[in-house]
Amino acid sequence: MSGITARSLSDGLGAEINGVDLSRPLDEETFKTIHAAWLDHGVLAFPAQKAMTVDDQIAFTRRFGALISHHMPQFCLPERPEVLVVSNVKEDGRPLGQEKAGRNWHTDYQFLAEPASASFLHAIEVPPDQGDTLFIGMTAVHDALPAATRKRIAGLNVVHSRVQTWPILYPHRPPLSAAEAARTPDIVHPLVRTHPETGRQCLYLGDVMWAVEGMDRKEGQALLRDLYNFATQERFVYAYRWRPGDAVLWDNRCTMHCATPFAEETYRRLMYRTTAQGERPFYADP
């Protein structure tokens, strides 16, 4: 396939990638052209694809690894639990899909030994203003931060905690239940992990950090609150507005990303994720 071009959609993080149809298969030439700019930008927009099926997006994610079922069924397309449904929309006063999803800074599937790799986001139906979704390069924060801090957190592991979290995060949920909680036990990560394709060094932050592995835990709970803090200044904040039929693919392992509200009560909003697992972060000293 011929013709493809990408455009920055930012300083450093971002690109939109045009003359390519996601609703037909792509070759081998193609897709490693699409593969190479995902490396390179972290975050590509892929607009106007309405003509994309489910299906069509269950094949294009296949093709960055094996897809991840979401640990909820309840909020997946029937008989598709690798597709999660993110909206508020309601039939029969059942929900479709996950309400209020991704509001905290966050990388898919964190707390899963071997974490998203690609995830891949598909618009339905999405209001007419808002509900942006904000990235953000962890391999630009982490060369920004000062050099002693740098050389402090290289190394050191985080435990992520979906357990412990989730009333923090959720209070407006149910708890998890026995079987969920099972399903999704305490991790250890690297607080800087190392890009498996590109080398390069990223800060790997999200909701799910419960506390530093060997740390005093109010020590850690702060150097890990100072690293948000600082990864989440506006300067390094990257806002994607969303149109019908765009469809954004981004990389787990080097950014993190978060939705923002919208008129929730005025407007519909219907989106598909599909996501493929990744490698088990590690930590490689330059």
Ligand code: OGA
Given for the second form:
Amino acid sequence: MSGITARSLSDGLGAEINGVDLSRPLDEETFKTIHAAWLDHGVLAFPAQKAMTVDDQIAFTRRFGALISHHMPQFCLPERPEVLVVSNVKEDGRPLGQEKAGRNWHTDYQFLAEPASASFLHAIEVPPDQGDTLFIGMTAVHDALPAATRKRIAGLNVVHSRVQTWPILYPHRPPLSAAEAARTPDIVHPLVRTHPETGRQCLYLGDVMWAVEGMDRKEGQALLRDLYNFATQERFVYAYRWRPGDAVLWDNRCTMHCATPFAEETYRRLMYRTTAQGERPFYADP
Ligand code: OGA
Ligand code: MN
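What's the form predicted in complex with ligand OGA like, now that we've got the form predicted on its own?
So here's everything in the complex, that chain up top.
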């Protein structure tokens, strides 16, 4: 018996996992339990994993798939391109990582042909009582859509453009270099995504959506905006309040997430993120 427990955190999304120390290698049975809970709950919180090192974090994430190295090494740990640093902290005037990352609803690496399946975020330093991360379960959103809308959007494809959306999303960052832009060309993904492991249908939205294929741009953007407004209703949102050492694992295939503002002049927030590469998204007609 592994002694591991999962306690549901909200209606339909999220569970807290206790009884496991992620600074130690996991036996197969424990990993299977965690993996099944991850598929069931979409978001798993592992409180107070203070002993987990960066290499432990890498080893754990690798159980879910090959790691994605970030295409902007300036935001990663030195010698660890698999570890993205999300932080407002500066040392000698130089930002330690990405500032104001993920402040719009998104899923990780959606601009890649094979976006992330698992993301795993470890809180090294967090402000008290602010800087929550918000999550939405996109299966529940899909299933709550009016039947006529579900019918209308099934099988549609969306063009995701890192290049077009970059200056809109990140006016505070330098523009993409030509080499960076070339590394992330536009990519097409289904608007309704069939989860490759659970078979459930999920609304697949994000922050780099640019157009609906085969639709006039205005009409496509209006449709995406309506779906986005529907999905981000408060009733679908779960807020995770961090404490130092907490680690949260989520499934990008069936959830969206969003960072929230905090008093950046007063507090330090330092997070390490690892991501496992997933499958090419697809839509399977039920
Ligand atoms: C991320 C992310 C949200 C946060 O690391 O992928 O979106 O609250 N982080 O830091
Ligand atoms: Mn993110």
